[in-house]
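Okay, so here's just one chain, in structure tokens, the form predicted alone.
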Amino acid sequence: MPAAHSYAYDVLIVGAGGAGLRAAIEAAQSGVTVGLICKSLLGKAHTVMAEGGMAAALANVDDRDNWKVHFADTMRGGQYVNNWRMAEIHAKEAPDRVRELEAYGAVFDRTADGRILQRNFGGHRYPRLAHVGDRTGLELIRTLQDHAIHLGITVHMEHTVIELLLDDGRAAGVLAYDRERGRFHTFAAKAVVLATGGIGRAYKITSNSWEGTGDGHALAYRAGAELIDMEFVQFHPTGMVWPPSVRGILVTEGVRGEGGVLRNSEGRRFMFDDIPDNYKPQTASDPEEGWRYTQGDKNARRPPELLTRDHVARCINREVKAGRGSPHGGVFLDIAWIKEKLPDAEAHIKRKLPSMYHQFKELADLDITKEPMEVGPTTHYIMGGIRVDGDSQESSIRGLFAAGECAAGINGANRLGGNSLSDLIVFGKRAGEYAAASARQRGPVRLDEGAIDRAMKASLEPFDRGGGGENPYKVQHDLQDTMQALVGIVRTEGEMQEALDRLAAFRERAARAGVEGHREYHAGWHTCLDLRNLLDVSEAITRSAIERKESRGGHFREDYPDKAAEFGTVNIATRRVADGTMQVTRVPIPEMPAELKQVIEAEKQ
């Protein structure tokens, strides 16, 4: 079964996000050739999702700031199992980055001054988040989208990657489909960047949108290359909850940054009854001073709403299970109460958070500057994803790079809000660079035919199957449910025992999955695709949190509710063997250098 079309590009990158982009630019302006592939429209990828900013140690609010502070920021949000050399280069680096998308013509918040704006964000000690209203991550696209077209980049819209195509054992190209026709193409390349985002749609309860279901993560887990950090799940505190049909969609942690407190249903501002012990020092101790924190006042600590998210997700859980939840299961986030303190904070709160303002009002029909919202956590981000270099952004499998929410190493147990923008940036620009030099020092690729033949018939297996087969899209939404209720913010093992046997079945559910009709804009044929993809990343991120036996971070364990030290010193790694099933490990995390000891001991007051 021939493809439709063959194309061959020096640097192929999977995926048109901001990762993406910003490495499809840096390889094109070495000179190689690049093709860019995205699943849907480009300028519609999840980037754009991103609301309250990027973090960057620009130092235009608070002159206190630097890279060193940043980064011991991100080692502590991570609860130091970050690979320590990724968390150096994107404090060292994210300011230019930020820098030089001001010069591609991104247009940001100012100070009066002129310079960058920035704002507070949780787990940042100072303000750090550049941003665009609420909408940076639309912008972000915007500018990198711009730039990469006045290069003539190729890009190849609503096409999906089903299979990744080896040379001896290196990277060598891409099978996909275009969504529209259904047709099958082959990209032959000496080096495959994938950028292709998270796993979100593998819960019930997510942010992300339609295209995150992680198919980089499995692209490179099926070729052979290591996963680590699976566990690792980030449930963002703040999602909608009401009404159902919006249940999860983001509200920017921007609105808490701003001067937004979280109350329970007895009107109690619940957060300042668990302060962590190393967030104390930096922690206001009353209202009044996390006020004055969020109005620029250097001598104020920041309010307990502003600690990291996987500590707000847990607090908001335990409301809800006390009985003090709002109406519809979450509780109450209030910026309207800043009027106690601002004579136009009305004005105010629609020029500082505007997507948020016709968010709710045009969503649940609720005006955020004279009511609280309803907010509860949502699956919103994955730490885990592909091993690779902290330098090359290089996976284990030669001349297969990885950048952005893919990618892993950088947050360790805990993502920073704002850190995610400017990772993609800072790694999206190292993977095309490696890539691009990668590719010039490989001669042609020899793509294996048989495995492409293979890999298309086993693809259209559903149609064969027809209408009697499973609904794949009542597989799914089993699957969701089951990580949802027994791999979620709390985990026990034997509920993620039980979630490994449903899994099972799933699979082979998965396998009996049928569609009907014909291949142009299939839904139905589409998930059955994205089901593989969704359960093994479902099986790795349940296999290593049951490995993780201690609770850090993104990953709780009632079980094991403390850290643990011989955790600290290791990653849990995941990886497909020769007879097709998962092997778990754990791989002890390089000693870091002593300047870099110093670095942290020095910031930790």
Second form
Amino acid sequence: MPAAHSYAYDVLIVGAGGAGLRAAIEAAQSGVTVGLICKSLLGKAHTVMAEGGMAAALANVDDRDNWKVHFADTMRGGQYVNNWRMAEIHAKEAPDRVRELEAYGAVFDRTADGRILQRNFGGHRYPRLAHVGDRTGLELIRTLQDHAIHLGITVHMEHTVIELLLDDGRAAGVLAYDRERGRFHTFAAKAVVLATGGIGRAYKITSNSWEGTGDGHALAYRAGAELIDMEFVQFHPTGMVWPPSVRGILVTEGVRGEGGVLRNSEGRRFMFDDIPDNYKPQTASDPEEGWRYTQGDKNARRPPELLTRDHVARCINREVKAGRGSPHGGVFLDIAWIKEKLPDAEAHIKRKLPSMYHQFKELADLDITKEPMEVGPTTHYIMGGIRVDGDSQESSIRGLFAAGECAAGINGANRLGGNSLSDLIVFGKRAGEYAAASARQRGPVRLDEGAIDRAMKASLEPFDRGGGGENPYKVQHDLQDTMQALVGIVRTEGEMQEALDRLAAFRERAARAGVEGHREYHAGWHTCLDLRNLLDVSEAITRSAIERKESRGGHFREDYPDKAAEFGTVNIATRRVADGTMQVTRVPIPEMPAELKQVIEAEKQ
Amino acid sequence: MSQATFRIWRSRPGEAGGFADYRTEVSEGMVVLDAVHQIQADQAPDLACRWNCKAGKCGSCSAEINGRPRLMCMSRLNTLDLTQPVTVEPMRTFPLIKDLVTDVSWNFRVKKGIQCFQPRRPDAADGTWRMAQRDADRVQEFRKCIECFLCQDVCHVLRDHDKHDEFIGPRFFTYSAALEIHPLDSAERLGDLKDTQGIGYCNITKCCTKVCPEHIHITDNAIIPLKERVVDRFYDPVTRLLRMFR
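Given the form predicted alone, state the structure of the form predicted in complex with the partner chain.
Following is the full complex, with the preceding chain placed first.
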């Protein structure tokens, strides 16, 4: 069975969100041939959903900001298990990457003197997020897309990658299928960049679109690459909870950045009741100080609503469990209250948070300028992913690079809001640059015809089983229920062991999944192919979470509720070994250079 | 829980296709896309539709619901008459691929042909620019566009007169307008708008504005000002006269 088409590029990029597009631009500008594969249409990637902004120490709003403060904030937010080199590079290079977007045509909100405006966000000491209202992700993706289309990059839309192909242990291309016709295509490449985003679809309540099925994570894992930090999943504290059909859709942290407050059913601002010690010096002591902070008072400290996402999510979870939640199982997020403080509050809210206003008005019949929203945690982001070299973004497989959410390291145990969009452009650029350099040094690659043939046959098995097989949607649904219930915000050993048993059973069911009909644009067949990836990432999350017997950042263990020093110096790694099973190891974090340690100490206060 | 009927367009590549009725349960807050997903999971696993964000931000799930171009994810069932079947069809202006999915690749080709952004020289020594918020606001109205192509779908120049080779459509007039009023842009587009992109074909019926899910004032704020610029440049008698003596 031959593939319909064979393509060959110097650099092949899988994924066309912010990281993939930025990598494609960099590689194309360096003169190599570039192919870009995206699962949806160009410009629809999950990056469009990003709302709040991108963090970069431009110091346009507060001149006390610089890369050192940003670095220290990122490390503190990540509970010090970050790849410190990535956190350093990110903090140093983000300002240039943001300014470069302006040269590509991005239009950010402005300061009074006409420079790029920056807003407050959780865990960032100073106003640091360059933004465009609350649709910064759309601005980022459109800017990169409109720039990239003039650079000679070949875009393959609505293609899904099935297998990563190796040649002599090095990445050599992929096998993919196009959705429109359901045909297989091979892509030979001297270097491959994975920029496939996240895994949110492994959970029932998520802000992620259908695409977030951990494809890059799983492709790299099955090819033998090492994943790290998979236990660290970010549950964003504020997702919509009502009506049921929109449950999980993101409510930007920008609402809190603009003065929005969290209250329980008793009307209490419960976030003031639980402020972690390492954040106490930078947190407001009363609501008035918190309000002044959101309005740009440099002498005020931030309100506790802007503590890190892991912490806020757990506090909301606790309020709901204690019976102090909102009618539909969340808490109240109130921005309407600012009318007590501002004369033109309604117009102000609509201008600062236009898409939130729109989203609640249209999907929940609720006017956020008049009433509080109901919000609760939603699976948003995975800190873990493909282990990469901090400088080059190369994985443990030569010629295989990763950038953005599917790569791990910069965020440690918890990502700060705003650090994702900047991560995409900083490390997308680096991945493109180093992948192009790697490709230039490499001779022609050879694709393993046997592996291609096996992968094509395996992919078509659901049609052989037909409609009598397991319904793939049902398997996916049950998998999501299990991960939500047993490997969610609060975890215990027993529940996670049970999750492993269930995952094994889902694997058997997935192997029996069947579909009827033709290969063209067949959503059920696609779901069959997604299941493999979802199962691999779910197992990696669960096994890593069992191994980390402590609580840190996004990973909270009820049976080990405190941080443990022995886990502060390691990352948990998962790798596929020869017999096909998942091996879990603890990998020591390299010693941080003295100058970076000093930066962290100096910023601790 | 009550039930409703969805009359969904079904077709395969190269075949004529037709409507098929599906009954499914409906509950509070549901949107049309939820119903389509439910039908996909329980009754028609091979039903093809595009979607991504489910929050009106990506512009993937464009369709014609009860004959009106809309995003499926933003069409709440409580705004529709559920005593009658709800019809869900693909966008009719674009070639059909399968079921609710159409070939929108023409749009991507058109965009590539539009003169791209070219910034003027930086304002400051550090290579940065200065821009007033009010100037940013004007561009941002157009940059809100989520490229759902509903405006292209409803535009009669494309839909009824099939002028795809001579007319770029409301989406790309909005795109061109965003570039033209971009405070930093220095490129020239008016000649193309007049000669090859067919701005003259638009007779301002404002259908595009009515269906825009982002509420962009496509006709008033993008197309009409572009038409005015083209007229000023190429048809104004005074400037034409002056040009003769230059």
